[in-house]
Amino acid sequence: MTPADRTGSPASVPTALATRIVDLAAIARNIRRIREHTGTDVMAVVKADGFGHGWLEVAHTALDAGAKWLGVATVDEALDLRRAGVTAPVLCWLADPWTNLLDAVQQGVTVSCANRETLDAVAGAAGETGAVAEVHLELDTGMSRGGAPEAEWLALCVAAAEFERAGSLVVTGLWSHLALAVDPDPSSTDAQRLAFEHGVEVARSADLAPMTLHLANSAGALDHPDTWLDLVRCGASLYGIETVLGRTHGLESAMRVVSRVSQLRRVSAGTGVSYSHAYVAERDTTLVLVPVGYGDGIPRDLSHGGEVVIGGLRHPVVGAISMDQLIVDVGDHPVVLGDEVVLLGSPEKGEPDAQEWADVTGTISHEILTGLGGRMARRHINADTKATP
């Protein structure tokens, strides 16, 4: 049986060799479920392509569930949601004393600020635009990452507050970013939390008046109650990521991975498999070639351990990924030109998850995620209505 065959036309066969499938009513679905959880405003954090799946698709679905923020790492970022029409509250971290801010300042951007040099130089910008500034300042509170030291933060606020004074900007926030969340204990999150209302005194009283505290992280939000403040800024609790060591939230998995078998052939026990055939075929079987491959973000090191699933059976991959083709050793079960290969699916449905190719592979779920596209296509769908356009 061909494609054509199973199809009925061959112009209804995908161009596209693999395809992520993108559910937006579960990313909807994990909003809510944080915001019914934690009872306070929700940041949707849509950065990197809103981890691959779709910046703008998902801006608007997060909106929609009810997330009043959104939050992104560059300037660049920022300004596509506004030229997108976006125009709820947007906050970017990574602007520095180099970064052009003249439009996200103009564009009504709010702009995190975590040293002099990056407050001058919003503040800058809103002189040359004639807007004020709407700043976030952040403050390290032990991630050793970003944000203003603790012996730097009450200058930083300092001078925060005479551009408040002189017109140039408004501090309307104050943030700060947790390193331990993970950890299910509850103390594992104290003594950021305690430094960070230090810095909020500190701030205060240096005469500024921030309206919106934020700490949690998706980790969190979904397991620190103390650090819920004002905002939870969620990334990748939203795409279905469970953060939290040992603990599940009910989240849903929002990406489904696909390609098909496009080659398939039966080889004698013996045989090796791709690149220095450092895979050697242990009985007569068959091979399928899938045609995806680390060019389109599939991690190299699945050769060793990775699964996929073709007629709802799992299929070890072999042989060393290529850049562009993976081989599956399906035995002799019956698989045919054009059957589905699943590589990322729903774990309840025996397919493997972002989670089990971090675990073959050695990093994290957001990493694998993220990494997604090269040739790959991406399609969005509302699996509580219909497929959007």
Ligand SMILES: Cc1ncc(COP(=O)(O)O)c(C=O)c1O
Contents of the next structure:
Amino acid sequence: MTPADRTGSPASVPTALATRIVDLAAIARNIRRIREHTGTDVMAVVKADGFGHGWLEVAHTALDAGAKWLGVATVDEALDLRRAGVTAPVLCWLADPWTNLLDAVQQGVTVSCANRETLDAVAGAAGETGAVAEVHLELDTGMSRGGAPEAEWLALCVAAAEFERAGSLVVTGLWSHLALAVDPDPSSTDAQRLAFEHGVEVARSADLAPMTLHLANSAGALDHPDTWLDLVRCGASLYGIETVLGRTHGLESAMRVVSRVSQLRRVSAGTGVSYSHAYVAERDTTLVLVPVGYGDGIPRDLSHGGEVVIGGLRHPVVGAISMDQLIVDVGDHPVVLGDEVVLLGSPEKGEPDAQEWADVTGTISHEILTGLGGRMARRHINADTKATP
Ligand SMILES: Cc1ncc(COP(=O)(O)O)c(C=O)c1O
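Right, and the form predicted in complex with the ligand of this protein, after the form predicted alone?
All chains and molecules follow, beginning with the one already shown.
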């Protein structure tokens, strides 16, 4: 039987071999939940193609659901938003002194600065364009990744205040990033908050009067009220990732990944499967070929405990995952060509989600979601209820 036979219409068979179905309504509900929870403004983090969900669709959804800001890593991501007509405030936090900042400054992108060199570059771009640049200064309060080290903070603030007086830029915000907000032990987060409060005092002593203070990522927004301040920067939680260890906040996964049974074979006990025959069938069984692989972002380690759902039942992914294909052992279950294969779905329906894949493969769901793509199609839907089609 072919997929066309099963659906009754060749036209209804998608050409893509796998599809990411993104429920924008779930993202909107997640944003509303966060807004109700914190009562602060929300910055929707749409970097890395909206964690794989589609940057522009997510940006529009987030703004419609009440997010006030959009957050991205690179200037290019910020300019993509502007080119698409998005006029909302956008912060980008990975400009460096060699980034071309002319368009960003001219188009009102807020640029984060963590060192004097980047601040000089922003002021230079402002001078060239005649626009007043908007800047948020980033302080390192304990993450030791980005941000000005505490020892350089005062000098950075003093320099920024001088540029303000010269009319080339205005510091509209101060921020920092939390390292351990997912941890139930709040001590590290508390220490970062105190360091940030001190940094704000230092900035004020240097004559800056920033309007927007922000510290919290999703885990801070969900579980550390002291970090909420004026704005919470949420990525993972928008997409339904429960970032706080052992806690659920009623967030909904927004991405479903489906494919179909492209080939089937019955094999005897003892048959070696896929490259290196790392899996050998223990009994007579049916093997299903699903036409997605690591070239589409499926982690190769998923064959060490990963499962998919076919016909409402879970079955193991077995043998080495190839670039374009993976194999599922469905035993004696009556699976036929064209059956839907749910790779990622809703745990409430017994389907795996990104967290389950992350647990199996030793990573975090963020990496799973942003890694998916390759040749997969993506379709956006607006499901009114929690049910997905
Ligand atoms: C600077 C910054 N703020 C906020 C976020 C959002 O964090 P989360 O996805 O944990 O909400 C990220 C990263 O994802 C980030 O790099």
